[in-house]
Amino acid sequence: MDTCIRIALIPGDGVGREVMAEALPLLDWARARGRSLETVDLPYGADHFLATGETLPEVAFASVRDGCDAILFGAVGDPRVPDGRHAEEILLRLRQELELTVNHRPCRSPATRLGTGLDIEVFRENTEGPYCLQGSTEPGRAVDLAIHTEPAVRRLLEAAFRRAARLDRSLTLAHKANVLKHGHGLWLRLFVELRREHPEVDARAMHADALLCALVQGPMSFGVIAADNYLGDLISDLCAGFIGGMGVAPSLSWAPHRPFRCATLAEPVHGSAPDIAGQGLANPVGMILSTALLFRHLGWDPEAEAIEAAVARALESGARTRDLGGTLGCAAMGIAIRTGLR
């Protein structure tokens, strides 16, 4: 019998709750399926620090710590909060004190399943670069601390590989370590030695300017990409312009060095788009993707499989969210893509 899974849940802000209302019933679907999971409900957004001042409080986070093994995350962002502190102390903290190094953004188009289309896997490393929040504003001068430790480029870099090794396919780094020798200086040290620890798989380094002119020239040439924070940040939200947009890319982030509980966070690529939340307009593909990936990391392949296989059926029969030129709704797409479950 399957061991008991649980799952938090943080729906978070904007359309983060909408898509999350579409992923809710693949869990249902999951359990009557046989797989043994149960789910948390966690408040912390915009909402609940405007009412009560608290974005992610420590006995909240070490619930989440100790006691689940996997998050599932609709989106954080609210204008009210110009700032954006509840989110950073939300996504980011759980990020870097779980130490989710890995994050992984396949950007796969429907078609690939059919034999034809695009399949690029985005590994980004996940707590660390220019995203460390750790700079200083002075007159006439700003400063954004960019760190990058060997044990965590380390671990990106080696499941990038694995990846690439296990799906034959090529590796690309990208980097600039021309002109930033220190921090990048240690991605290509790093990335050429494991290339001598990894001889079966045919890796590359680029410099990440000479990577995107060459993406938009060829895409179908890259198979796996690693990257730092900010660098994989902006290459996986290009590859995701090549399969229809943010609103179909999906992620999951994962530690890979720490026990498997709590190790996992999965969440569509998009932001919470203040300017359509409410409206049912939001694209859920995203959050369905990354709930396959989450399934899929956790053992349950062939759930994983038949969410993706379903998504892929529902936009080869025309169904369509208005990102992508059509007309249905969040809740309507949800529901066309679980109507092909099998």
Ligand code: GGG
The other form holds:
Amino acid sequence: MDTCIRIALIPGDGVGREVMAEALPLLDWARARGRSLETVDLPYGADHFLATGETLPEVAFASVRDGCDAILFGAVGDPRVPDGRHAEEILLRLRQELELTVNHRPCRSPATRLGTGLDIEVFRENTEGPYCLQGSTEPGRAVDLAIHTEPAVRRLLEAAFRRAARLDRSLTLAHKANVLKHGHGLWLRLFVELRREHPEVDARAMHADALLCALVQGPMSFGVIAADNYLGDLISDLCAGFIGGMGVAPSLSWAPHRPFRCATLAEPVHGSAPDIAGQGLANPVGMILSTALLFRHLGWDPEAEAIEAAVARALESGARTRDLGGTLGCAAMGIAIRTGLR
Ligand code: GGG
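Beyond the form predicted on its own, can we have the form predicted in complex with the ligand?
Below: every chain and molecule of the assembly, starting with the one above.
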């Protein structure tokens, strides 16, 4: 029997809860195959915040930090909390305080059978840049600080170089060091340094605006793309657009410099989608593929591959939610995928 893996479940808000419901049977399925895992329910999100004033209580945060190997996360964001305070104090806090620097966002149409063979992996720095939540709104001006630190940038770039070498794919750094001289200057300097250490990787740096244009014109010429928090967010959403949209895009975040048994966070790229929440219309594919990424991270490769194959099989058979032009609801799509699990 494997060591027991503890997974914190945070469905969050809106469609996060609906897509999470389609990932949970995969945990039971893994258990039935002999994987040892237990779950901890953490029902934090807008409802809990509005009812109690609590976002992520200290005791819950500590239970994740000290007692969990992984987090399965749905989505956060709710129009009833317009300043997004609970989203910051739940999701961004987990990413930052657990130092989940590396956010891996694969966009593979082989996994979804949508698009035309696209296979791009975005490595997004996940804790810093303009998402460090420091700044001010003053009369007549607003300031958002973008902080980039050498350890985090190096960790992200090292992970991207390692991945590109492993896949034998090219690596492109997206930056704007021509204007963001300090922050992106640091990115470029470290990139050039690491490129010398990884002569086996075909690595180039591009201004992000030119990169976006080249991506739209020829997405197949890209392999791994590394970027800071902000650019990585934009680039990965554009890449998701090539393979069917945000609903099918998975992600996994981890702290490469921390021991294996510290929480790793699997979450779909999409947010809480308040416009369709509560109607059973969400696409669970991004959440289900995120669960597969987590299983692979845990060393459960057969289960990860089986889930990815089941998603491909379901989509190949024509199963589609509304965002993909079909008529299935979230639960029916989850069933269509699980039916093909072997
Ligand atoms: N599952 C992703 C999610 O809930 N995103 C909401 C959010 O606040 N995201 C900020 C970010 O990812 O940059």
